[in-house]
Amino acid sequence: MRIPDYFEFHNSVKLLSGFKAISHIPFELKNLNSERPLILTDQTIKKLGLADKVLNAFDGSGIVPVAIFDDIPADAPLNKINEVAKFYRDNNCDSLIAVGGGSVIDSAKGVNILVSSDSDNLMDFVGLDKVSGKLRPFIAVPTTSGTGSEATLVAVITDTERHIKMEFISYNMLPDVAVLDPEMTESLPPHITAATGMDALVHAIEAYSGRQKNPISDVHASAAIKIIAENLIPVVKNGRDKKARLAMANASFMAGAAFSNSMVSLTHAIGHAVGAVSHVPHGVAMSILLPWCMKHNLKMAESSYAEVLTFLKKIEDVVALSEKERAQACINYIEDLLVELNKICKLPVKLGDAGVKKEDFDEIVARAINDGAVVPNPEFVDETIIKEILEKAF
């Protein structure tokens, strides 16, 4: 393993995690010294009952949250962040309770930014490490297990009038608490558990093989991507099971705190630009193009995947393996699973299965190579190659 002469490693999100873990909640906010907190769902969440699952946990607690704004859209849309900043304030809350997926818990970052700082232009936050201080109390419910949104320091904002996603990046937008219930995913139906359990795939995948890995972020990289070999097609097939259903949810969270030390690369940057472009769900996009990329990545990240095999598989399975041949079976693995999975539930495994267009290729390729998941890609990347990548996953 290769040892880093320097690094950082910051994750200072609380986190509760098992069964009725959601009545949790309340106790939690009472020790930020919160008694007016704001929930933001969505309509498929409240419509699930998820958000009243919520709200039960705080019968006899004395605290009553001041109210529910339940419209946010996919893609977290700046313009619908200015909408909830000033309801939070029309209503004097004074925390932030994010019930839903990415694009909810991404909204509530944005939310918190604005409220926090007493701003009206999210647009003065857009990059890194521009949003300073410590924010408003800030709980993380996750409805998904994939986006690891409740574990990390990004939230990706979509501008709708000018068509594009933007990263506020800032270790100061980490929830106070994460708290991951199976009660809350169980609901999921199984082309979306596929596509999210893919997407925390990624991340630990991409955090383990990075140019800016380290030995604590390895370690929770190392620990997603067992867990998820272990339980993501059993919850694929079974939703209902609950053990399963908190062990990717344990899982999104460990490849969150890793890839927001060590950083994610090329699959994110051509992914966000698929997404951006042809509105491509973001989980969809990244199992799409996994293992693209790391074949375009395979001769720099050759030890790495070497190692991930062994947390895909058992160690006796590929003791006899060489180095080389472990690399390439670690690639081999991902496109069984996604075949597997594309049996099982229909995830898509062709970019052109999933509504893209060759026609939009050139955009994608403008939006991707300025990504900054490029950067700590662990093979050179340029415009030919996100080309020859798309033609090839298309």
Second form
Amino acid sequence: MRIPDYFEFHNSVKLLSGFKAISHIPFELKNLNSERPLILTDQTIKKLGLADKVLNAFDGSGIVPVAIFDDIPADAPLNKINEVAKFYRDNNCDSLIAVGGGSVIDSAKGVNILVSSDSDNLMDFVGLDKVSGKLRPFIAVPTTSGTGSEATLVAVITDTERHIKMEFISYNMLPDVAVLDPEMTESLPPHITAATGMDALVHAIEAYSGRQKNPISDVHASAAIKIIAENLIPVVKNGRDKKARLAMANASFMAGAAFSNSMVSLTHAIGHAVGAVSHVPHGVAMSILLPWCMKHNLKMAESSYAEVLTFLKKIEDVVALSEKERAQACINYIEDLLVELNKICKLPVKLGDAGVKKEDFDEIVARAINDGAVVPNPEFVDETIIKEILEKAF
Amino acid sequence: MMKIKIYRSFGKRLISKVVLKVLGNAVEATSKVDKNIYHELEGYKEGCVVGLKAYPAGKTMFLIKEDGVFRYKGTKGDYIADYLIVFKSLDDSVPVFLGFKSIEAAYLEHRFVLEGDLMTSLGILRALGCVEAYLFPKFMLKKLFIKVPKIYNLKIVGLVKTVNTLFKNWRVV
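Return the structure block for the form predicted in complex with the partner chain; the form predicted on its own was the one displayed.
Below is the whole assembly, all chains and molecules, this chain first.
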């Protein structure tokens, strides 16, 4: 195993994983010396009754959440974050609970930066490691198993007036507690379960094969890949399988911890651009692009992909293969997995089927080449290569 | 009680100071002769300020975009950087400044923090990579990059222009 000349790894999130894990939220708040939490969620989560489940957990605890902000929109817009931060201050709240997917958790991270720094201007914190000091107590309750936002140091927030997405990266933004309860994800429909599960798989594979990989991120990534290989198809077929739901939530968390410390690469660079330009859901873009990006990286990431195959399949199925054959078989496995998911829940396997138009390519290329995720990619990338990958995935 | 004495590394400070000056002038010089570097930097607005410093002792070197080119402004100015690259220590910055580590590798190893809009900062990192391609010999570059950045002029032209710019800016410290 290659040990980098220097690396950093940080994950300070306390993990609560299991059935009825949400019932421990009041106890954890007391541990964090908090009594006046503000809950952030979105309309879908509210309609599904998931926010009520979290609220009911406070029964008899002596803690009453100050309010629920239940209209957090997708893409974590800046104006909403300013509004929530003002409410937090005006009502003397002392902690945050985010119940939702990546957008809700990222919004809570943005609010936490503002309320902890007594600032009104989130722009002061854009960039790498600009958030300093301990932030307010923050509990994340993910309702999808994919983004891993509950374990990541990143928040992507949208400035809707200037039409730009801003990236905030700091270890200080990590939640204090992440709550993985299978009840919170069991109502996800099959195609979203598949897309978010593939997102988690891409996080893990890219963290394992990228240029920032390190022994600790590898442990998280490899465990995530194993769990996803065992549970993704069963949970897409049967969303009520609580054990598989819990396993996928754990995989998503571990993949998040892995890529927080060994950044994702080309699939994400292109996928972010495809999402921004052609409005393809992130998980869908990830699953379509993954095999093509792996093919591009095959030469430089051969040993990593060969190892990934040993996490995806039983050892007796791979032991006779050479490293080169294993790496190729790894890509074949991913392609077969996508075909199977397409059969089960119609997860698109081509960009054209996901709504991307060929005339979008130039803008996608221009955005992707400037995405920070191209830097850790194991193989060289330029505009021509990105366009070739788009053509092949179309 | 034991007296605490911290030795100052004058050598590293000196290297950092000299190389920052060379690098800053090289950016100004090569962006005039290399279309790739020019292209990477042309998207940044006029007046855009880029700073480079080594924490805690190093001074900040500033580059400001004027008339389409990033110009070396030395370390004395009181500018607010749009993009500020802060190496976490002199030990992190010296190998990069001497060509033993690429700016990209330093980024991946968390050797520096980057303040400013991350979404638009990669052009600066790529341009610095191209400038390194002018400054360092091929055998060093092969160790630094997966693929050595293409340069669009003779290496000697870039070096002569850099020396020329250094003389022109010799008063700028």
